[in-house]
Every structure is written in C-alpha cells, then in structure tokens.
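The chain below stands alone and is given in structure tokens; this is the form predicted alone.
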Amino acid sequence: MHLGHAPYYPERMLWDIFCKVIDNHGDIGVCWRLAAELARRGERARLWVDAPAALAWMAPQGQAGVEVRAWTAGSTAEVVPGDVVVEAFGCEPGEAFAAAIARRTRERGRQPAWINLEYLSAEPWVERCHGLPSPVMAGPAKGLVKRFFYPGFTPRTGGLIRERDFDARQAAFDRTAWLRARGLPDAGERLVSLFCYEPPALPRLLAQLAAGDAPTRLLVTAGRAQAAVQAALADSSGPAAGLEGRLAISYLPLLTQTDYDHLLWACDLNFVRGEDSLVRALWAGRPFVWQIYPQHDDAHHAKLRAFLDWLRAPASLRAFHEGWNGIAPGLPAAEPATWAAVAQDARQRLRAQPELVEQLGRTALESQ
C-alpha cells in the first residue's frame, strides 16, 4: 500500500510502543527516537521496554509527552490500550494486552491501529510488503488486523525517522566548540568516527590510517568498538601491532543521541553499524561505511548489496564494504573524498520523500 504525500495532522493520540532490547542499543534507540518525535509533534507515547537502562545515558533529558514503562511479566495488566499500538521489530505485547485491545475494540466499535514496525532493508520485496494487512489468526485478538510498516529508502516504503528540527540543529552546529567542549584537539587532523561490532578488517583499517598521507584522529565510541580497537592493538601478531605513524586515537564516553549526531557532523568519515546509526549517517550527509548486523545464514550479504545498489555506490565503496563486513578478503584503501558526493546524493533523494513519523501517523489514522 503506497500512502502518498497527503499531509498528516496529529490528533494527540496515545501510542503504546513495545520494544525488546536485542541488538545492543539499536532497538531502544529507534523506539526512543520515534516516541520522542511523536511527542514533539503533539502526540502522547507510552514506551514499553524490557531493558530501559540505556535511556539513562542515551536520552537523559527525557521528553515531555513520553512515559517510559518497564515491560515485565504482568506490567500491562489492567492497562487500557491507547489509540495506536506499535510492535517494534516483531515483539508482541502479550496475550493480556492483546485481550485488552480486543476488549477496547468491542467497547468502541473499532479497533486501535495495530502496527508491526519492521526492520530496515533496501531489498525490493520491502515495497511489496509495506502497508499489507496481517490478520490475527489466534488468541484473544483473533479476527483483528495488524498492519506491516516497513522503514525504507524509497517513496513506496515507510521512510526514515527525521526530526523536524534536524536542519536547524545541523546548521547551528559549531564543530570547533563541540570538539573543545569534549577535550578533543582541533588541529586540522582528519577526523574519523568508529562505531562497530568486531569487524575482522579492523586491524587493517588501523594500519591503513597510520600509514596514510594525512594525520588522522580516530574517535572511538564506547563499548564494543573500544574493546575491538584495544584488542586489535594488543594482538602482537596482527597488522596493528606496534602501530606507529600518523594515527591518533581518542576513546569517547557514552554519547547521548544528540551528541552522536554531533560526532557524525564533526567527522570527515564515519563508520557506523546496525540500523539507527546508519540512518543518522545518511542524514548527516558525510561519507560513511556501514557494518551491517551479521546473520548466521549470511542473509545480510543480500541486504548489504541491496543497500549499496540503492546508494549508487561506486566500485571503490562497494569493495570497501565487502572487506569491512568480512564478505571479501582484505580491505581496499578508503576514499572518503570520492564517497562524499555519494553521501550527499543519498541525503538529497531521501529528503525528497516523506519521512517515517509522518507516514506512520497517517497509517495510524487510516487503520482505526
């Protein structure tokens, strides 16, 4: 179902958004962005999450209109569902809440919008599946209908989350002041951010940056990226052993979502992972390299290639992604100057399409 470009008018609906934290911080990161942006547009949101601890550093400021609730066994008992229920990434709210949805449907004579917010993919089937109904075949909500909502990169998908104040925030960003506030030098070095899992080519990247023509400072995010870099440097038999040359490394503390945007805007090349940081790198409009979440059956290979097709990636960027993601051996030289135009073109194409929150709002109105 293509939802077109009709304007969406918020109706101060109450949204119940369910989130299970599986892949580190990506799931909760996406759900928080969605809940917060809905609230900034006049809606109300209850964010049900089974592991909310990361929000303490990811979004310490909170957001008026968003209520975070711990999602535990029995926590949804006696809760009256809102106007919209969102199952993020296939997590179901449980039988008790499904029964409550059915009960409210009988009382109102129409069911709340019930949306299955899916994972991000550029594969062609996403356009075919976006907006399709999904009848509930069993359980207390049998006979009700959910609707698939697929984020994506084309006008026939659900788009990507983009805050209404994004342009103004980016235009006001002061790179020098931001670096200084975090104790980072601004000495004209090339800045590269690193947010990754454990890419096998990481030692080769470190060696490549150290041997480069220009001085580079690598800004390493906290958690798995930091551990991976330190392991590569400690491996006495690896390419990064005894690293010398033109590479300096700074380890960053945990960053809020706002500050992660600032990091992407400040750097000349960004390494990102998963879904949420990929979307932020696209909006940043800076050259980037994506480490896709690896799947045991290698299904991520096709997903990565579909994205590179959409990106119109040149051969050098394709080859680098294959090396970085362990699909091909070795790691070609990074060419951020060549890749800058690709990033700009991608952002321009995405800006010409409706973004996710607007489309999700219209889907909710049309599904009740």
Second form
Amino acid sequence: MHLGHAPYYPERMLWDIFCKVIDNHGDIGVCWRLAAELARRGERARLWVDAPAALAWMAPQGQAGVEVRAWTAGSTAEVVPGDVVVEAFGCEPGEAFAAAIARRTRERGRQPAWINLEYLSAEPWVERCHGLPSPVMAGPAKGLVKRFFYPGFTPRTGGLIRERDFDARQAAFDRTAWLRARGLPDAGERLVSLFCYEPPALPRLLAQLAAGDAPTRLLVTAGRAQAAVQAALADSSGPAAGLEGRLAISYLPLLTQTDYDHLLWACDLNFVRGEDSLVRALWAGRPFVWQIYPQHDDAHHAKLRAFLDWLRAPASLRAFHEGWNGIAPGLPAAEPATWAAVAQDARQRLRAQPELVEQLGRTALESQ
Amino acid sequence: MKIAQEIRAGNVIMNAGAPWVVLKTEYARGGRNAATVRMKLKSLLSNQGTEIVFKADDKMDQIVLDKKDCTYSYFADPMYVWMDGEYNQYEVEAENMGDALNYLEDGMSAEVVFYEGKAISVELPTSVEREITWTEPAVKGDTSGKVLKPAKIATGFEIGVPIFVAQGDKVEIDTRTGEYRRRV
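Next up, can you give the form predicted in complex with the partner chain of this protein, since the form predicted alone came first?
Below: every chain and molecule of the assembly, starting with the one above.
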C-alpha cells in the first residue's frame, strides 16, 4: 500500500495517541506531527496530552481531524477507545483506559491496534525489536497484545515522519522573503541555526564562529539555547567572553513547527537536539550537528556512535560531534562544506525508504 | 510476579495461556532511561518458536518449576548432558540451551529446569568468571572502564571489555546482559 493512492486506508480510523510531556517539547512535537499528518491523510486523531500548552505556539493553526484532549486523572473515563491506540515513548494510557480497550475487544470481537511508539535510535537492536508483539501480562487488559513500533533509519525499521507535502513546501521556500519577514538581514552572511541544551563546548563554538573567515549570523532558538548562549557570553572567564569579530547573534521567538523547517532550510549549518529536530534536519538536507539527549549512565554515547555510523560521517564530523556532546574535550573546526555531501546522501537514503506514517498505518491495520 | 528485566534464559513464562521457555533475552536501552527486553521463546506444548518484546518494567507471571543444581558433563549431539550431585544425568536439547552456550565449559554449574519431569532448559547464575582468550593488547591510561574493545572467551562468545583488559585476564560477565562487570 502506498500513500500516492487515495484513500490511504480502506476505512477511516480513529486514533487515540497518548503523550506525556517529560521535559522540553520533543514528545509533544513528535505526537502532534504524527496526529496532524494522520488527519491530513484522512484519519481522525484524539491527541491525549498531559501538558498541551506548547501546542499554542508550536501548532497554533491546529489541524482539522485532530482533537486535542487534556490527559488528566479520570479524563479518559467513559471514553470508548478508537481503532488504534498509540502509546508514545512508553507512556501507558492507564488502567481505566486499558480496561476500556479490553471491554471494546470483548464487545466487537476484535482488539484495537495497540502500538507502543518507541524512541528513535540507530542501534542495531532496533531492527530486531521493530514490529514485535508484546503480550499484556497483567492488569485489566491481560491477554491482549501490543506491538512495538520503532522509528529508524533503515528499511527494517519504522522510518521517519515525512509529510506528503514536504517536497512541495521546500521547493516553494523563498529564503530571502522568509528572512525579511522575520526581520533578519540578508547580507550574504553565513547563517547558522542553534537549537541545543547546554553543550559544554558552546563557548568554544561561539569563539570559533567569531574568529572565522566569513561573517556568520547565529540564529538562536528561544528557550534553553538562548539561555545557554547568554550564559556563555556572560561568563567573563570563558572563551566567548567579550566576543568580537565576525559573529552576529539574533535571538528568535518561539517558532511553529512549520517555521522551524523554514529556519533549517534557510541556514548553511544547523545545530539540532533531541529527536524531532534531528529528523527535520535530515529532511532539510543541510549540514547539521546533533546534540543527543544525555542519559545519566552515558547510554547516549553508543546511540550517537550508531547514528554517526549510519550517517557515514567522516572523521571531522565524528570528532565535532564528540566535542559538541561532551564526549571528547575541545571542539575541532566545523567543516560544513565537507559535511554537506553527507547530509545529502543521508536524505537520499531515507527518501528511498517508506516513511513512518505509512508504515504505522499498515501496522495498525495488521494488528486489529 | 516478576518484571521483564528479571526474566532470564531458562525461565518459563505464561503467554496466551501456555507455558513458554525463554531461550534468549536481549536488554536494550531506549531513550530517556527507558529500556526494553526482547525474548526468544519456545512453546513447551507445541515446540513452536516466537519472539516478543516488553518494556523492562512490564509485570509478568513466571511459572515456578522444579530445578536442580547440576554440572555440565558432555555433549551428545544434539543433547547437552548435565549431571546432579547423585550422578543422575539429564539431557537438554541444544536449542533449549539458550545463552548457556555462550559460557559453556566442562564442569560448569547451573540449574537444570524441569517441566512435567522433563529437563527443558538451563538457568545460569547471574554472573560467571571466564578467561579472555582473545583481545587487542591492553592499553594503560583509561581506567574509567567506559571505553570498550572487543574480546572473546573460550566459546568464541564476544563481549566488550575495557581497554586495560589483556588476553589471559579473568573477567566477571553478567549473563543477563552479556556485559563485562569487572576484572577478577
């Protein structure tokens, strides 16, 4: 089944997508993107979110076919589960909803598809676990079966979300007009976007950009990245103290998901973090550097290495990632011109594979 | 009731109303400290095999079966023969040996598991000590243990060891994860 043919699914399904916002905005970003794209393909989605406030700036336009519901204690009571239930990143819908799934299964003689949408990783075990069933062994839904769905970078994984209209949007993008609309100068400077946590190498990056051959404008996203840059500049003993030279800095307001894509498309080098922005950077096809979500026992080191292996990253890009992620000391020189071909190759390989929404839909149909 | 990450090769769990022996487990770290456990199972009723996956903290019933402390005696293709303290011999199918094959050596101690009087699997101790039979030469300097290199033990099973570990060293291995614990 391919998305080019309409209707995509033989019958319009109702999806219940559960999202727990743990920190930052990656969880809700991915879940909104999924719900919105399902709706654009003719599905209906209820997005259950425990902290939906970020959607007000992330997706203020909403999406016909998506109903956002506050997920609080008791909010799912009396709700009849849809045809597909998605637990995003292992968040469980709770005992009452599990009981409702079991009840619906008994009444209709068919279990709703129950999918655990997992985190993104390039590690080899993802291929071994993707699509496997997971019997429910306890609780009111005991005896039913969930299915694990892993996003990923290879054909034996669930792929990455890419909207159907992505190519058309990117082809129609006008960089000059976008910069003007944002009140940003278009004076031929190299543009670098920054979306990060608090990388220890940030002061070194700022110093490196300031000492570069070409004038650079750093477009800093709102929130933690902005705070980190301001802290680096304020540190009178750090490498970024009293910066002069060829670096200009612009602080951006909170961007919608759509406008964040525009930012990535406009820039010559993108610094991204976490999961959702990494995927967007891959689709953008521009050189990028990834700050992976740090885990307390350094489990993210292996995940980063696996990603760089998949990316076929040259030594300079590997070394830069190790520095940027605090795995190795220092920060080598950025070489975006060298890294451009890597980004293009990665995008080409990903485009040759089925994307996530198509595969998730197929899994949902096969799991009912 | 146990959680998934406590289930080990050789355990028997109930799945879809039938007992299944766990042949292999694979623990994997997901994002934000979440983890999963993939299990390879074989039905004790039909001999059919399957694979399933759980969140590491998913609860499940483990069937408590008879077990005996035994030592590995010899291989009689396709059966592995184990012996208890009274010299009774029990044959375990190669397919049901699971991860025990990774660490197998003469005289190795383990628990043989029985279902309806038949030896069906082997449960390893949670850790074993084995000699490193191959690895790149040791490198001094990094004592953090975080930088790993490949190494093999006598069965050919490969593990990651810190770069200061040398060929001939004895190391403790966690049999649940197949990971190096410490140099003995």
